[in-house]
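Here you get one chain, nothing else, as structure tokens; it is the form predicted alone.
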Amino acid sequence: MDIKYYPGCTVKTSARNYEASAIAALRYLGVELSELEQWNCCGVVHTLSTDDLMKQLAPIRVLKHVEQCEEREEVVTLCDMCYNTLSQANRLVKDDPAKLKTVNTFMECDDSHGGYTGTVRVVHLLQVLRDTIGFQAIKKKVKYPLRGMKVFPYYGCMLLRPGEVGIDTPEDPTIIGDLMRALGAEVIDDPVKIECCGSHHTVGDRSIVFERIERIIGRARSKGAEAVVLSCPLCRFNLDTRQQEDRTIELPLPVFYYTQLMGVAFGLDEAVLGLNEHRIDPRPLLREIGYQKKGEYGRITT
């Protein structure tokens, strides 16, 4: 299977193992993502003004890329902010066609493809893991199941909100924590799952962000996580690298990617999942439940 993805900025920079380790995880699978041949940065976030339509400009290049040029119907995406904005650009312009003929007016000096006609669809990766390769597929490809972890998925807001494209239940979704569960892990519950981290608070007011996750942290952790698993990389920036400076957190948790949790199941090898680039090393917990490094993961007791 070969899945057209867009990566966005984050995932070529301070994300990279994300992207390593899905790429990684998914041809272990048998499934081949291959990055789109060209792509701009889709904006970031989706605009909240009603008369903005110029920042749709960014996003709609894209995906008209993608069915023009690479000529697929679907385009898949690492970053919760990515998928939320073309998510959200997609929607606005297939439901407002005058809004759409705008746009592409704006885009007709590109080149000779033609404008957007609004046929591409949306897809996060974890959307890919659930509908089309099934988390039951998964849990037999399991090597090392991830017995006596004990982990707390942390979805914050891109993914779920608005609910219009939304990946799942916006008051209690489960997506995560049944890849998880797949993958031999204790799921941890709370309802901070679903709190905002403090998302770009970080740049301007750190304070904000520290009270977000000492909450989310001291929650977690209350209930017995001994890790933070999730799939977006600025909330992992903050609650990774804010959690790390933040001294009032005694005991900090580490934080996954979802993807490298698979690669550790799957029995990959460390250099491939960029485990050491945490700024909360999350190895010494792999080792503690009973993971060590040989080339691959391996349990040292079954």
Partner chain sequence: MIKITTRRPASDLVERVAELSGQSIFACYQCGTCSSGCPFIEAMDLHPHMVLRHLMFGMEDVLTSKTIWVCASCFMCAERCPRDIDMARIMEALRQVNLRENVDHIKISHMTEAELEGVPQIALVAHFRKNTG
Second form
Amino acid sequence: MDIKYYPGCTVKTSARNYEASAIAALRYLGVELSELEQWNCCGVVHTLSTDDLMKQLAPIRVLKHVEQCEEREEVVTLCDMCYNTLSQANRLVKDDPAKLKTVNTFMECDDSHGGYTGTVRVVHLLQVLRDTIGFQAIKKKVKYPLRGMKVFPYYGCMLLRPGEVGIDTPEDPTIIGDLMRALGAEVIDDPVKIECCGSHHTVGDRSIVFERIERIIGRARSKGAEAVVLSCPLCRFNLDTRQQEDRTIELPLPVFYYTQLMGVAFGLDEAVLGLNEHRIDPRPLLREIGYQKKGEYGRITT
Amino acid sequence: MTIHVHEQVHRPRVSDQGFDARTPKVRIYLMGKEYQVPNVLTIMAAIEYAGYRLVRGCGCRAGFCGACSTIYRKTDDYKLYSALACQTLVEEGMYLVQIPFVPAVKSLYDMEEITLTDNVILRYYPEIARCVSCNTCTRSCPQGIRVMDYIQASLRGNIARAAHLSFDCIQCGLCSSRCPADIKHYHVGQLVRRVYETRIAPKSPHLARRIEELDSGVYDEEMNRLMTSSLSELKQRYESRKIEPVSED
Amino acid sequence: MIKITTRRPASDLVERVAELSGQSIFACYQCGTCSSGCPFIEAMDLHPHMVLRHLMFGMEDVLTSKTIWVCASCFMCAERCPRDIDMARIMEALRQVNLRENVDHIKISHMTEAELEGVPQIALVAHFRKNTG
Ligand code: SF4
Ligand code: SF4
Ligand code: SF4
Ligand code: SF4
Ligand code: FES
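Switch over from the form predicted alone to the form predicted together with its partner chain, please.
What follows is the entire complex, opening with the chain shown before.
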């Protein structure tokens, strides 16, 4: 299977390890992820004002490229924010042909390709794992089950809300948890899993983010979690980098992308998974609960 | 204060310009005023033909300096076009104005202190994160540069790509005059190329060798001779200079 | 304290916000569900349901409230409102009313190295989209 993915700016910078681990884990499952030949920043946040079509140009330009240049019906995203923005823009123009026409007319003279007609499906990589490959199939491929590892799946906002574009039940999502169970981990659950991590306030007002992550990490820790697992590069930044900067958190929880834990369970080389790129080093935990205690992560080397 | 165009007393000598009385004329409008000009002229020559002397908005007259930015519309078209006045022929019904300068403030940085990070361009030009991918910059670039793509590459820290894409920029500023995100593209491009050259591009051994030669004074004597030559001597040397054969690479 | 009056509000703020957000402001019955689930309530001066209430009365203090800039568009309230009001869109409309005056809420040119280096692109783009016009 061959899948076209839209990386987004952050997957090319501070979330390179998300991309690398996704490519490696998917390849292990027999799926090739290949990057779109050309893409621009999606705009990150869906514009919520009814008349601000200028801000829809970025996501629609991406979708137009997928449809008209690469002639694909589906584009996969890794980043939750890209997923949300591309999906919402897609919905907007599919539901409103007049708006689509305005956007297309504006982009008309940029290249010789036609305008966007609304045929592309925007899909998050987690959906590919659940709906196309299947968690059962993934379970069968696990070499080193994450037995005894207590992970807290954190969803945040952009995978779930607004409900029309969410990939799971908004109030009680299980998609990451189900994947973790397939990998053999023990899943810690708490309603805080759907609360915002503080998002872009990480730039303008860190105290807002600190307040958020203290609550999220506090709840997860009190339920016995040893690590957080998530899918969004901004959540990763806030829950990892900012958590480490937050002096009031005494026992920080390491954070993984779900793709990294897939890699660990598949026995992929640690170097490929970029586990060294996190602010709170997650490797001691892996040693502690796996490598040393059970001797199951045979291929992990430093 | 200097205004960029001035009334001029002497018209350019017509015989020099490759047209004569029979050359067909087109109508153009300079800041709203109508003129009939020979259709073989560049915009720049047409402005002078109309009797203006350019004291700003004119430099190399060869498409290199980026001083002669022009914006125009045509009577039969809603679009706002942009061009280099020295490189573009007049057309019937052009409404023209020169944009000799675009206020684009350059950020201060010390190249010695810059470290290569993913956010190095954002550090000095954070506003590139405001780009809405409208592509207006690309459409307005007279050099045919994919301006949006180099801004986007800079945003995602892809310095090499941004440097290559922006290489032909002549800093005319037309892109920056139209960007809805208020980005100062050509300064971004300049920083990107500086970072690329100093931190990424392989070092050139020839350059190092040449600098060594300069430092050791190999060329001093020759330089002194040039500096003390008379104008006629210099002219004569220029006329008889050896022109290198074009290398095949 | 809110003074209740039968006079129609003088400003056209309600109409503008309704138009920009596409939401029926007067459909709100002030149940407070939005505010009770908002993860940012601690940092707000007006709670989300209060923003709507003030808006109904045409009170322009909503435009200068901290709340509209603190709202992170997390859509928690929008998902839960029994009256199907998308508060995130109302907050956006209020930001837009400010930003369309060509006055940014933040000073991009004054941002420091610490604010810019190492921060994910998505954070910066989102921050600028929410705070600059
Ligand atoms: S990139 Fe901008 S400044 Fe450079 S040549 Fe093109 S329009 Fe002019
Ligand atoms: S004109 Fe400005 S906003 Fe539009 S694509 Fe170019 S840089 Fe981006
Ligand atoms: S949840 Fe809806 S109806 Fe209830 S107060 Fe908030 S906006 Fe009004
Ligand atoms: S969208 Fe804004 S107001 Fe609503 S819950 Fe989230 S932060 Fe609070
Ligand atoms: S005068 Fe130099 S580019 Fe036209």
